[in-house]
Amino acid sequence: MKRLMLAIVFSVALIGCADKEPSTVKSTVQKQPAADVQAGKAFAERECKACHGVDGKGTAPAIPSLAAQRERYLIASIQAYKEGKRHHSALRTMAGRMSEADVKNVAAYYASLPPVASASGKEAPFFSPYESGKALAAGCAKCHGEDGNSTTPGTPSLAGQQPRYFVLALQEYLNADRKKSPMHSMLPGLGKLDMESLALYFASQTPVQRPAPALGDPAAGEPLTAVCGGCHGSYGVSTDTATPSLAGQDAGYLLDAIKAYRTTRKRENMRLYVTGLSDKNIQDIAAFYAAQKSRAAEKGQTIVQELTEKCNRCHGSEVDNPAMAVPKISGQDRDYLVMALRAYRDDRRESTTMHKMSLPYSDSIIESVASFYAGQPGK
C-alpha cells in the first residue's frame, strides 16, 4: 500500500526486473555459438532434476518451475547466484562450477519445455485480504460498528484508520502494552494475515463525520494541534500508514487515549508533549479532532487488481524485452512467489525496481498477488 503495511506482494528466483542494460553489439564481435539444448537436458538430469525436475516443474512447495521460462531470465538468474546477488548456498555453489556453455545450454533446455500447471495454484483458492477482513470484521461490529463507525461513546471508530497503525495497536493489546479491554480475549486467535486483512478492510471504509461533541471547545483546541499535525496530518488526517488518523474519532476515546500517554502507553515523544497539557487542553484537542472530516486510507476493494495490472506491464507481455531480463510468473508456484516477493520487499534479493515496488506491501497483499498468479495458466 502506500500502501498496506497493510505488505505487494513477489532456488532459481523468479519475479524481478533486472536493471536495464543497453544492448550494444559491435560489428567486430564474433557471433556466439548457439546453445545446445540436448547438452542442457543432460546437465539438468545430472544437476537440476532433484529440485526442478527434468520437466521443469518444481518438486516441492517454494521451488520454482523453470519450464517455458524466458531463456534470457534464466541466464541472468544463474549469473546472479554466481555473483552472490542471490542467496542460496547449493545454487551458488553449483552456479560457480558452471561454464558459460553450461549456463546457456541449461537455460535453453528449460526455456524449450512446455509450461506446467502449478499444483499450488490449483489447491489454493485466490486469497482476497479485503474479503477475508470483511468476514473477520463481523466479530468487531458489536462495539465498533458494522463498517467500523462506532456509535458507542468511548469506543474508537476503525473506519478509515491507517493499516500499519491498526496492526501495531492490535499487537500492543496482545502484549498487554495497553490497558485491559474486551480486545484481549478476542485477539489471541488472530494470525498475522488475519490482522493485516482486518486492517485493510477497515482502512477502506469511509468514516462518517461527527457533530461537535459536548465535551471541550474545538476552536480552542485547534491551535493546540499545531505540533500534532507534523505526524497525524493536517486536521488529523494521516498520510502515514503507521500513524493514526485522529479526524472524526470519538471524542471520549481520544480523551482517554491522550491521557494514557502520561502513564501506560509507551511513546516517548507523545509522553513529552502530553505531559505539558492540562486536562482542559486535552479536552479541547479531542473536541477539535472529533469534529473534523476524515477519509478512507485505502482502496482495499480494488488494490489487488491495481497491483496485478502494474505487474503485467512487465511480466504479462508475450514479447521478451531484449533490454530487461523479466520472468514469466503466471502459473508459478505460489509459495515460491510469496518467498520471492518478501525477499525483494525486505531487501534480501537485489533488484532496485522490485524493492521499490514491493516495499510498502504487507504479507497479506503479497499472499494475494502470489495466489492470483499461481492460479493463472502458464504461458
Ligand code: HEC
Contents of the next structure:
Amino acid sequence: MKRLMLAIVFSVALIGCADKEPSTVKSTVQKQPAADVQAGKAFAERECKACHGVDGKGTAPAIPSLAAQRERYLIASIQAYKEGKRHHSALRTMAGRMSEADVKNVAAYYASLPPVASASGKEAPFFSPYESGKALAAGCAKCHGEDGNSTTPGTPSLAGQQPRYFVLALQEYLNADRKKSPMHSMLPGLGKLDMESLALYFASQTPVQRPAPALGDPAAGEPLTAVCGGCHGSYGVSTDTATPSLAGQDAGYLLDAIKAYRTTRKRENMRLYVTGLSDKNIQDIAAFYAAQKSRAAEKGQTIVQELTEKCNRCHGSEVDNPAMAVPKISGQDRDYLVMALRAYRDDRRESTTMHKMSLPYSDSIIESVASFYAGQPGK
Ligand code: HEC
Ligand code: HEC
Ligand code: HEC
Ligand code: HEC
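Since the one above is the form predicted on its own, can you give the form predicted together with the ligand too?
To see the whole picture, the full complex is given below, headed by that same chain.
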C-alpha cells in the first residue's frame, strides 16, 4: 500500500528548511590555505573544459553548468563522486585523481564565474502538464464530456478520477488487459508524459453530481458497499491515487465494470469482492455510487507553482543555509535537472533531503519543475 502512495502528485509532506541538520560550521575553524583560483582555472582547462567549458557552461545537454555554483556544493559533490556516493564512472575516476588542493581550487574557480546566460525561456520552454493535458483532452471530449463529465450512458466520467489509476487504466487498454472498446483506438501515439498530463488534467476537474439513476435502488446498495469503502473511500470518493473513485460515476458504466471483474478484467483483489454479488446487488451498488457527490482529486492548475515555492525554501537564489550544501538550480541545464530528480526518485542518487522531496514525482511533474528552473535567470 505504501508504494501506492508514490503519487503523481503527493501529500505535501515536504520537510522544510526548518529541519536543519546540526551545524558543522564552527566559528573556530582553523585557518585553511586560501584556494588558488588561477590554479583552479588551469586545472579546469586541462581536465574539465571538454564537458563543463572554461565558462562553466555544460557543453552538451545533460551536463550540468558549474558557473556561479556554490563553492561548498561543488566541493561536496566532487567528494561524493570520490566516495562513490554519486555514481558516474568517468567523474569518479577524475575525482579520484584530484588532490584536496585541486578540488578546492577548481571549485573556487567555477564558483567565481558569472552565471551562464544559458537556458533562456527559448531554450527550455516551460512545460505545464496541466495545460498539455488540457490540450490533449480535447480529443476525449466527444465521448467523455467537455471537462470529463460524461453524459453518454455507458461511457465513464473522467472528472476527478485518481491520476495513478487513470494511467493504469490507459495502460490496461493499451496492453489489451481490458476488453476491446472505443478506447483502444484512442491510445496509440500517447506517450507516458501525455498520459500523465491527461491524468492530471482530468483529476483536477470538478465532477458534476448526477441525478438518481433509473436502474437499481441506492438505499439497498449502500449496506453492500461497506466492504468497498476501505479501498474506494467513504461514499466512493477515493483518497488513494491508484484506486478509482466511484462516486458520481455513470451507473451503466459501473454496472459493466463490476461485472467485468468476473470475466475480462483480471484483478484478483477486485474479483474477490464481486464474485459473491448477484446481478440485483450490482445494480443497487451502481445506483448508490452513481448518486454520490465526488470532488477533484488534484489541483493541477497550481501544482507546479505550489511545489516550486517549497523548493525555493532551500533553492531560492536569496536563500543560503550555511549548514547545508544546497546547489543553486536556477538556469541549470534542463536535461541535467530531469536526470538528477529522477535519480533521487529512483534511489540512484543519495540524499535524504532530496529523496524525500522527489520520491513521489511523476515524470511529467519532474519535466515541469526542471523546465521551470532551467528557464529562470542564471543563479
Ligand atoms: C566527460 C565529460 C566530463 C568531464 C571531463 C568532467 N565532467 Fe563533471 N560532470 C559531467 C556529467 C555528465 C555530470 C553529471 C553526472 C551525474 O549525473 O552525476 C557532471 C557533474 C559534475 C559535478 C556535479 C554538479 C552538480 O550540479 O551536481 C561537478 C561538481 C563536476 N562535474 C565537476 C567536474 C570537474 C571539476 C571536472 C574536471 C576535473 C569535471 N567535472 C570533468 C561530465 C564531465
Ligand atoms: C469514441 C469514444 C471515446 C473517446 C473519443 C475516448 N474514450 Fe475513453 N472510454 C470510452 C468508453 C466507451 C470507455 C469505457 C470502456 C470500457 O468499458 O472499458 C472509456 C474508458 C476510458 C477510461 C477508463 C475509465 C475508468 O474509470 O476505468 C479512461 C481513463 C479513458 N477512457 C480515457 C480517455 C482519454 C484520455 C481519451 C482521449 C485521449 C478518451 N478516453 C477518448 C470512450 C471513448
Ligand atoms: C482491496 C481494495 C478494494 C476493495 C475492497 C474493493 N475494490 Fe474496487 N478496485 C480496487 C482497485 C485497486 C481497482 C482498480 C483495479 C484495476 O485497475 O482494474 C478497483 C476497481 C473498481 C472498479 C472499476 C472502476 C472503474 O472506473 O473502472 C469498480 C466499479 C469497483 N472497483 C467496485 C468495487 C466494489 C463495488 C467493491 C465492494 C463490493 C470494491 N470495488 C471493493 C480496489 C478495491
Ligand atoms: C530542505 C531543503 C531542500 C528542499 C526543500 C529542496 N531541496 Fe533540492 N537539494 C537540497 C540539497 C541539500 C541538495 C544537495 C543534495 C546532494 O548533494 O545530492 C539538493 C539537490 C537538488 C538537485 C540537484 C542539483 C544538482 O546540481 O545536482 C536538484 C535538481 C534539486 N535539489 C531540486 C529540488 C526541487 C525541484 C525541489 C522542490 C520539489 C527541492 N530540490 C527541494 C535541499 C533541498
